[in-house]
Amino acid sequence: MNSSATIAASPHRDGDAGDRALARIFSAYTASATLWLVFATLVGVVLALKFAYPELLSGSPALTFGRLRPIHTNGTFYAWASPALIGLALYIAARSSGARLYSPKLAWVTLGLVNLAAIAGTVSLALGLNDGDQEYREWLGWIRVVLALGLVTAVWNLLATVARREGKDIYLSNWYTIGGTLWTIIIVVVALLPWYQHGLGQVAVQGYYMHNAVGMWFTPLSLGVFYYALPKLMNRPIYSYSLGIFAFWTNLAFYPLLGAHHFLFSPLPWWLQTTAIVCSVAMLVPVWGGSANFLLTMRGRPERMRRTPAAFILVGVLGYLLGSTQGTVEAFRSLQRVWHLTNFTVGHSHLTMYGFVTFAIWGGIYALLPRATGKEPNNLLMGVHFWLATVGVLIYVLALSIGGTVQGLDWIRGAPFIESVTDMAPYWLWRSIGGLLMFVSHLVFAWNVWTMTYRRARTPAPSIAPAPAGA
């Protein structure tokens, strides 16, 4: 490895079988995802709203917040950043290797397991059929066993993909798409064994399985996104690339060990929260590191932030370095006795799982899908898409933000609980406000998806060129 590595990538190769296998993988992958985005986000303005009226659908047991907010959360997880991550990491791998992807026909199979499981946990779940409360982890065991299946079938493709790269070197990207998808593997393994699934044991594992799902697939596949499409779009290589794999080894070690954080004061061990604060402010050195790495790729060149998917990387970045400096912030006892369990949290979710992971996809999806189908998205709309998402998610995070804090110091006063309610009301309604500027901007993403898939092409009128003299 070295940096020469930094910005390899197979050259196109227009026609070839191979590619266009790959632009249909990509392009399938995308528009499946983006119709999940679109189910799981109005499903969450619905939540959204019930706050604010609090009897809106409620005549349905199927539409009650209980069964509502874990379709919202898996869906969006599972049938939306999931897919599409693997979606984008199946194109990087081939086409930074200089090779052909493995198998196309094991990434549909990929693609087909993921969904079966998006959809029968949606089924079930609002069917009243679940797993218990374990947040993240609703579904029943065997649609979870389902999804593990999906995952696997998507890591052994990637490996062999990368196996048969042309040169020695392995891209930056794919160690980051590679390392998490092994790891969410050994994650989801160990969220269904069944021995450690009661008392304190269940809540060990609980913080242990609830913010890897975040930090260790999540956030490794939206770093590989960023460390491909961000050099492709500024036509610079990444910044170092040894402080990329300085932040990937670091992310890897300190990272684990936090998920207790979510469970202080509780009967936990004392030793574990303490080292889950640590790993916490460890933590750091990753994020601010990973985090500079991105910048100053894009620094000296505002030109290339205007008007280009580089606009989605920069918000996304920005939300990486926020959301998981608060991250770190959040875990200290004094801050999570004022936040825990408050709406500080569902905003800072929010701030991380959207105004990071989502803009990623949303970015390597507007810099890569084109390349893959040689069609373009209408700039306007991309730029309506771009703004409504950063206002939404900023009125979003700012609304429950701060009325969150108000929330917890209601509670450590002694305030009725009916006056935090109260407080909080106006809080509630922004972030609605915030919400429906968020799921309009999806209803143009979709749009833009379908001009970059399986809209077609349109053909320029040829011209009617003067008759040569003479003729």
The other form holds:
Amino acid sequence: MNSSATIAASPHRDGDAGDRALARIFSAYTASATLWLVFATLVGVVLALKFAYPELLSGSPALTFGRLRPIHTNGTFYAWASPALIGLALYIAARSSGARLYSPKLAWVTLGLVNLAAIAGTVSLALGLNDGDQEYREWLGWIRVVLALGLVTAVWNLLATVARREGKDIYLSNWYTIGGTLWTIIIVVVALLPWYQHGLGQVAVQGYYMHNAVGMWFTPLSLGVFYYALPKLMNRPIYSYSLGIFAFWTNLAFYPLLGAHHFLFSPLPWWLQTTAIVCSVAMLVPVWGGSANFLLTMRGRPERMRRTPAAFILVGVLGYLLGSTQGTVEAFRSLQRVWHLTNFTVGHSHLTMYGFVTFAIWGGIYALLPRATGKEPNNLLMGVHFWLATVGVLIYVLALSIGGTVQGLDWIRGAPFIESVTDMAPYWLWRSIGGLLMFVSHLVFAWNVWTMTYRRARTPAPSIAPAPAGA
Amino acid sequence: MNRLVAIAGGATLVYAVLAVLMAIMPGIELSQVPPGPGVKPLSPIEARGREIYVAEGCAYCHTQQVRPLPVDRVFGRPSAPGDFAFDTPELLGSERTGPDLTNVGTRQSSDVWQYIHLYDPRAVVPQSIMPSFRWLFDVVAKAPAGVVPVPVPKPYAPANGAVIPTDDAKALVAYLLSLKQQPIPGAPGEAAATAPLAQAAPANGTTGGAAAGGAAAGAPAFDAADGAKLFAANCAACHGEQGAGVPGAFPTLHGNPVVMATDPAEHIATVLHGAQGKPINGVTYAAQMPAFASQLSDRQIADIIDHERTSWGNHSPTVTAADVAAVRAKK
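Alright, leaving the form predicted alone aside, put up the form predicted together with its partner chain.
And the full complex, kicking off with our chain again.
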């Protein structure tokens, strides 16, 4: 942390009201998101254990697998990752434009709306109220309207802040964060309108929705964080700015078309499935281009990689590269025959939403939050967080990738179905071990967030916990 | 400002066009797919059951889509667009932690089995990891007149009282039993469609003969491997993998008079046409045994019967496909 601490200390100007308002907003978004992360991944651990102990917490309807699963997925998506990324995007918009945030008040409204949606969504799912078992849009319609309003207020704030920028150019990060938020508003609206969603028509919309919600929301926002945080941490500009712009447009051209690859061999029209496969391959262009851009920015500066937030970003870039490439490979019909409908897909979604998106958020928060608040996290605890999370997700993804393959091969050789369940037992056990490590790392992260935000600085008497030696 | 409008506006416009192309237009077109032959809307109680299925998130572990792949043949004929005309919200699902349920009403047509399985899945499938749905049942001191309590096996039943399905449980089971694929007249895969459970037996009609030819003294003269596989796929859910049944719910095949009988006619007829309410060793079972005549070939039924007649300490004369054909012809 030594090297990054010196960079981090400087830009905080005491006494500037705009800076302090921005720091308060950034802190609140991060803290709120972190609470949800701890909650939603605790639910995830319970879900993982239910595979080994199906009677665990089986007394209450609210705690059964079918109700907890969407609470876990929607919680991590819309209550952890989304507000964390919006907080980062607002901070980046103001800082990279050399301008004050357009409206701190509006930023608080956004945070309130997203949290209102998250609470209402979680409670209603626990009560068995949902809008269908369609992944990532289980929340009732009006709750998703609240979420959409949160996005509208967020993009309004981002646009108006960037409009106040000093120079003519718009920094690349803002392309990704503003683009991603605008696209996501379209995604939410398309998923909400009921007219074209009957029977198989709804399957087509679902194929589009569930994958675009991932790739046109979390991906561009996370990449926006990379493009801002990485040059700050490396103390050098991004390797190729124009490659970043090229990746932006190619991602936009190919990604929206690939959703139907989740319904290969389904009765969806064959052309829709084939277009999805072709575009899944085409996605290698922005993925490899973008990843190379990040890795080349990091190259040759090992002293800035070790013991700094850049380590989180490195894992995030590798998660992006591996997870997206895996997605392309999975889209081939030949491999779908083995992997489709198995736990392999669950491993893939954790490699991407966790190995990529969540690590990108952590890298961004550790790199930028201390600059906003002037409070550094404990270096050792940041390392503990890093290793627990990295080893945890590695175990998690490996266990489900191998197990999912076993499952698929069991089906192909025509074994009685129950064999694919009993054969998975050891892999599900390893998955819960990985998940448990990930969960513990979130507790450490929550402590680090506390250190970077609301914990009193050393000068006043520490009221809650003693400051660690050498912090 | 102009640059901001160009980038944000341009990117939004491109994306909106792609969203119309990939989501809204296919959505409009596919929403109008007419129902396939025999595909009908659900009855009110089945529709209520479907709502419970959705609320409890059953679709996270059970798909309702049969792909045109050999691996999916065990679940039925490939799903056709017309099958989903009344399926809103759609329940195709993305994971098969449990089996596909497209055709579960045909495969597992006993409501008694469905009730026991919902009350505690491990009571009928010991290795199952499905959650139990006990809150869909009431435990009462004594079942009211006219209500048949669910015969939950002893180790899984409450210590005292009778298990009665609530209206929600009845609706859910009504929905599950309504999940039956309708045959598509004239479809090329018709043979496979009418024999959804036949996948366990590889399509090599010669194995029986080969096994018989090489049979040493005392070895079964039928395809024992096929018999065991077919039994596991079609019979084990109720009668148990080891044929022990579930006391009070599903009869054991160990020392079962029909299985032990030297004359196999009744055994064959039971597998072909199903059974209900027949006392076995003095116990009457409420569950209905499904008929397999339309789902399995004569040779497959012979393999299953011979498996039952030569396993678990049973030693009864075996039968041939010709014997099955003879009983089939009688009715």
